[in-house]
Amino acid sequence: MKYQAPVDDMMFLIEEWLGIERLTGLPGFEDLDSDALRFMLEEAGRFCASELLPINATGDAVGAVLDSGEVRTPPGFREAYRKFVEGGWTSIDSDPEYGGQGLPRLLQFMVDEMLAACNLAFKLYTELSHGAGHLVAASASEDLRRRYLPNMIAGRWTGTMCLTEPHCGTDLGLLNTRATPQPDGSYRINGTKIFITSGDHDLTENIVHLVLARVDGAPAGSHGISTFLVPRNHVREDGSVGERNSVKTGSLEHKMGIRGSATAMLHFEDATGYLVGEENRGLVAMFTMMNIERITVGIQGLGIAEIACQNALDYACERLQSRAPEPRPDPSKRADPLVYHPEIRRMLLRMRSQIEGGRALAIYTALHTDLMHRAPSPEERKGAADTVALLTPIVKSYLSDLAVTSSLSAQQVFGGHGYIREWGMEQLVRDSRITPIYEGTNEVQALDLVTRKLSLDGGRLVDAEFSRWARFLEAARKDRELEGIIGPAAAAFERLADATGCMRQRVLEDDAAARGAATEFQRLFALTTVAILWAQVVAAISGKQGEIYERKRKLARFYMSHVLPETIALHKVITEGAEDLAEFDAASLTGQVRA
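So, to be clear: I want the structure of only this chain, in the form predicted on its own. Can you give it?
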């Protein structure tokens, strides 16, 4: 496979659409400019393409291995990780007080896209450390921060998130892992966690586990959960790494994809842990990490979709197959490149229009993560936090779904060559399939959107976003250059607004009907959001001439005419399909009914 980091498109969105000053005007980012941002993105792209992509297939073929209680990462991973740390890629947006670079989270997310595109399995060794570091920074005591954060940020130690148990997934209120207070202020942790990404490996000398557990005597359910920092190895008073804590790797999962990533079952057997935050307030602390990871998983999907599309396009430009319809590129030839066949071109354009629209969604959300922390006024920070909260399930679900559909489409473009290992498409299909599942399945994201975000604070989050959209659409109707773009976007917005009213009423009157349409509603919300963002991008370049501007306008119009019409069917299912769904109970669904 090949990969060219989409730095030009990233910078286009920042400079031509959002405006670089929205970033550089924030406290702490005054010294950042377009040249510096481009340089860092180009360096990240070079590292990912030259160091991580070449070991991606090997990582998939060999996988992570558990041997005599020790986990070995695939060939090349340790050397690549050493270079990753030396390049400073572990500390991009971390607090300078603990050794971080203090750069925008927007930059972190763009680098995340490149990492995921080139080697998702490798990325996962670094990704949970990033979220774990932010959790420790936000909620841990100063002593824990001083003891653990510098090494985590520097990449000398990595971190994990230990939530899931054999009997307990999304419903964390069912977890059984116990925490027993000790006289010295520590806790003894006992329990088993599964599906722990990077739960054990040989890349670093220590691993910092963030573990959800229930303190002895705590209330049942989610209100009795606490968060604990449990190091794989004890840390001595001088900061050096000591003997092994009572954390054992029981097994590594044998997975469909991301095989180079060590997904572990961990046994905590009287392991020493330290409380992070307050007792029985663990989910509040853990959601700092979980919300970062949900956005990041969406961006993983964007990266996979990008590399799939790039390679499908390259193959389509080279592979000769039959004669294309007129006008043919060379009438004297017996066959034409696949890209000249309309069906292949349509597949490629569906990918490309959604990828670039999805990148606008990712960058828009990423900018607001910086605004929510650094905007000058409390009102601005609150408004940005609302936007991030509303769009988190959209970013996670839309972009992870896009990873799967784009990988499958790319595989289809390759035909039989897409089905064999040599070209890499079948690995992308397998790797991408995890993204709609982990960090809360996309169905869970839909329930979050419908049952929480629509009604949160009287519906403030949605109403504020819809008001901004309405003002933009009204102003943009006057621009003739936006014909074919504003009309479809506005129509989709009307359908979404109507469906939103319907769903809000159902949440109050028929919870089952609301939940039954949640995934369709989330998809409608996502497609409409991307349409609005495409319209904003095109409005921002109105009047500008040049190949890049015309290409953007063409892609936007294609999205409106070939992707957005899906919202018509979604609206109908949401508003009219509740009764038909309600007619089926478990018995009638399985056919176990008597005549």
Given for the second form:
2 protein chains.
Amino acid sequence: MKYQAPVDDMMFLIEEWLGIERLTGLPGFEDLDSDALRFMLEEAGRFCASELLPINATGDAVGAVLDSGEVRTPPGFREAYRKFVEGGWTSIDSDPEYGGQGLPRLLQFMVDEMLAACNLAFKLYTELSHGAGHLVAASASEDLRRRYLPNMIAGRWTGTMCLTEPHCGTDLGLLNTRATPQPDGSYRINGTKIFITSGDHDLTENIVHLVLARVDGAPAGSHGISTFLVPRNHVREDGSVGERNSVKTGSLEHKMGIRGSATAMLHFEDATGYLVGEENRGLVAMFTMMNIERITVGIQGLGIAEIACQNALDYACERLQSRAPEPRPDPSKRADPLVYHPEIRRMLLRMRSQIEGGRALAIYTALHTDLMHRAPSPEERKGAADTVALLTPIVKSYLSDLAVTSSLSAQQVFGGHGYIREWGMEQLVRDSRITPIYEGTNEVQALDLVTRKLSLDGGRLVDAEFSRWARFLEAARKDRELEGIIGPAAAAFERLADATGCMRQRVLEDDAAARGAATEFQRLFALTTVAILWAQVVAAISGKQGEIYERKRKLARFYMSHVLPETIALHKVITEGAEDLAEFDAASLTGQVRA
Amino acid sequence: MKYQAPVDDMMFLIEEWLGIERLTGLPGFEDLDSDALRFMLEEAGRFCASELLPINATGDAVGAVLDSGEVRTPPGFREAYRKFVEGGWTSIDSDPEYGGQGLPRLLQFMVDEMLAACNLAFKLYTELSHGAGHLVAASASEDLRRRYLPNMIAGRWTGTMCLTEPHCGTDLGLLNTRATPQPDGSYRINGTKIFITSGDHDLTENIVHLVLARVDGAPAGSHGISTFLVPRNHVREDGSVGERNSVKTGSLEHKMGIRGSATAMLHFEDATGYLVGEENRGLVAMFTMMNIERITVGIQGLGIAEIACQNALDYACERLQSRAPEPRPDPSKRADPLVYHPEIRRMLLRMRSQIEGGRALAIYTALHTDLMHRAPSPEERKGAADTVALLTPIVKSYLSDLAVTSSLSAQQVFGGHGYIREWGMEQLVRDSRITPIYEGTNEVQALDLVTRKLSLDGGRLVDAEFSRWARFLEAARKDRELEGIIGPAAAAFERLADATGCMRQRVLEDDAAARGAATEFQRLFALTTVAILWAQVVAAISGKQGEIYERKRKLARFYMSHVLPETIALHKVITEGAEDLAEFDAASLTGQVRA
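Now show me the form predicted in complex with another copy of the chain, since the one above was the form predicted on its own.
Below is the whole assembly, all chains and molecules, this chain first.
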């Protein structure tokens, strides 16, 4: 497996489309410029390709192992983690007051893409730690922050998110873990948590668990949940790491992929925990962090799609098999490279056009996570927060689905060789497959989009985004260079607008019909968003001549003619399919669906 | 994992739609009736669920192992194989003259579905053996038949197909294995074959390899290839098994799935082989067998889709999570079964409607494999052979893709639990993933459809099938019970007919454009075929009242409104997308596709 970090494409999108000044003009980022940003991205790309990619296949083959109560990470992970920490990669966008570098969240997301491409299992040891740090920074008391945050930001300790229990994943309102207040202000935590990413490992001397639990006497449901900080090892007054807290690792999961990542079942047995934020308000703070995490999962998907596509292309250029149509590269040979076969080229271009459009979506959303905190005016900050809220389920679902379809497609390019371990393609399929599932399945994202985001603030989020799109399309309509691009994008937008009206109506009148079409609606929304962003990218380079600009225009047209037509089918299913779905109520299904 | 063989649905399709007399009216099948057929299917279902399903997960976990030159199958496989042989499951449709039971090929295919559902890795030890037996029966000399066939049919020995070499899979014309004639009429075989299913194992005392090789001095390319029978162990004059032939097992592949199946690299080093059929005509006989094998691979996919769907439904009925829309099954509970959530129900119904439509496709095609050999008139036999030829790429590609999408979808219903080993869903994804790859990738199937089948005999195959469909649709148009079914099916058929005209033109004028849209065309063809067959099934039960009939009608309508709209998008991509694909010639792609 090879990997070349897509730094050029990232910088292209920032410089030629979004404008670097939208980032460097923000308070706190004054010292940043294009050269510095490119330098950091190239460093990150080098680190990922040279340190993380080489240990990805062995990490999968050996896996994380629980041995006599201790978790062992795969060969090379400890050494790579040490270099990761030394390189400062744990603290990119964290608060300088606690040792962070205070760089843009956008940079973090772009590095996230590279990390996920080269070694998702490794990345997970650092990813939720990073999220946990942000949660502590945002919600914990000054005392907890002082004691834990610098070590988390510096990567000396890692963090976890302990949400899921055996009987509840999506529906956290059902959770049973209990917290009993103690006279010293701490709590005793009792309960079992499952699927805890990096729940235990040998990379650092301590682990900081953020645990959702119910204080004794708290209301049932999601309004009785609080967040607690529960260190694996106690932390002494002087900040040093003390004896073990009562958190036991019950087992590690045997997973389809990301096998180098330790996914633990944790038993909290009278463990000592500290309240983070207010009692019974635990879900609010947790979900602020989770929403950012959902964007990260989408970006993980983008990274895997990218490395899958790169390697499929390499293989397609090298593997000679059968005769391609004229013209052929070397008529003296008895077979041509796969890339000369149009049916293979189509597969590569489907991936490529969705990946580069998907990167526009990712970077656009990522920029707005900085804008929502740092834009000068409250209106701009609110507008940016709205864009992030609306696009979070789109980024998460579209890019994670793209990871799976692209790695399947890349595997298909390899034929039988894609099915065996040595080429790495089958690992990408297995690793990518978690992304549509974790941090809220893509079906949960669709419900968030349809039942919450569509109607939030009276529908303001959608209306604002749609108005911007409409203005852009109107302005771009006359650009001759955008022929084959604006037309299809505008047609898809009409379908989306119509479907949005239909879904809003259903949310009010027929909840079952709304939910039954939510996943298709989310996909229609995503394909159309990517089309609009592709059109904006190409509009931004209008008039520019040169290979890279031509290539982008051709790829945008390919997306419009080969990917976007799916929106026609989706629109039809959404607007006309409700009745046939309603024919099957659940009761009839349970008895009858089986043949 | 549970499994209930879909005997009722199989019998429904045969009795209520196709008509059992189409089978029992054929010469040789006079003794067969509905009761006997159902009895055998139920026996097969019981065997698969009770003997093969329980060893499927362990087979995956342990895998087939090469140890000091000997291949060991996973725990339980030897015992299950013994019972499989004792039950007579190796000889269903084989020639009674050599010990076969002479039962319909259709029955074999239905049993194939059950075997693949419960344990694809196990099935593969028997499947290619069955194909090899048919090839020996059809092409080998009387002497070879007498010596090898009874043992193969009885399952005492198994067979393999040795085609692929390291540098050639799809493109067999490139193969290098050599055959040198010996004075005694035998040949010395030298070469290396890879990806040989059941290439070595411990289930039987001998293995019969059918090997493609090039006789010294034979022409280059596909016209210089011959087929040889190369036993792992020599067979003595008295028929007993002698010492080892010079066939060495180099290694076993580490595969994504079907890990219980031994996929071997075999070195033939001056091995003794016997010519099967004529010199330089090896590919013809091999492809007769391979074409049937392609149908079987599709049916494997159907089996995996079925068991994935069954288990997802079971889980959805049991797992309580979040509140569903009204009405709820038990308002006192704090959460409802997943199946009450419309977004989950939609996933189950998408699977279900495609699986039952797919089974109609499978059984329709399977029946024609019997008709093409046994129908009374030459015209009927030729017509049936045409149908089989045309539908082979459709069955292979549609049902293997369905296996992957259905197992992914079933896994998604399980959420995080679908990603870990213990529920079995992730194994189904890994096992199913081979089906779109082996026996000709689905892209190769698409090329077969577009560049061969469309124009075979001046297009007679397609024209004949389309005429039948048109007559059926015209006749059914007035049936009020078929509302919501005939309309969409007829519209899809119009799109297919139009796209067929377009593709025929391209085959003549622009090969690259034809090939570049071949995969989409194949999918359009498949979705439309299934729609027509669904409509025929429902037309056959017109007027009948009762739960099972109502259910079939509702499921057919669901297919039309939720699955079939994809054909609109496909038609557009096929007919309008060629120009944008042509923008990317291979040369530009190699340098530029990477960002």
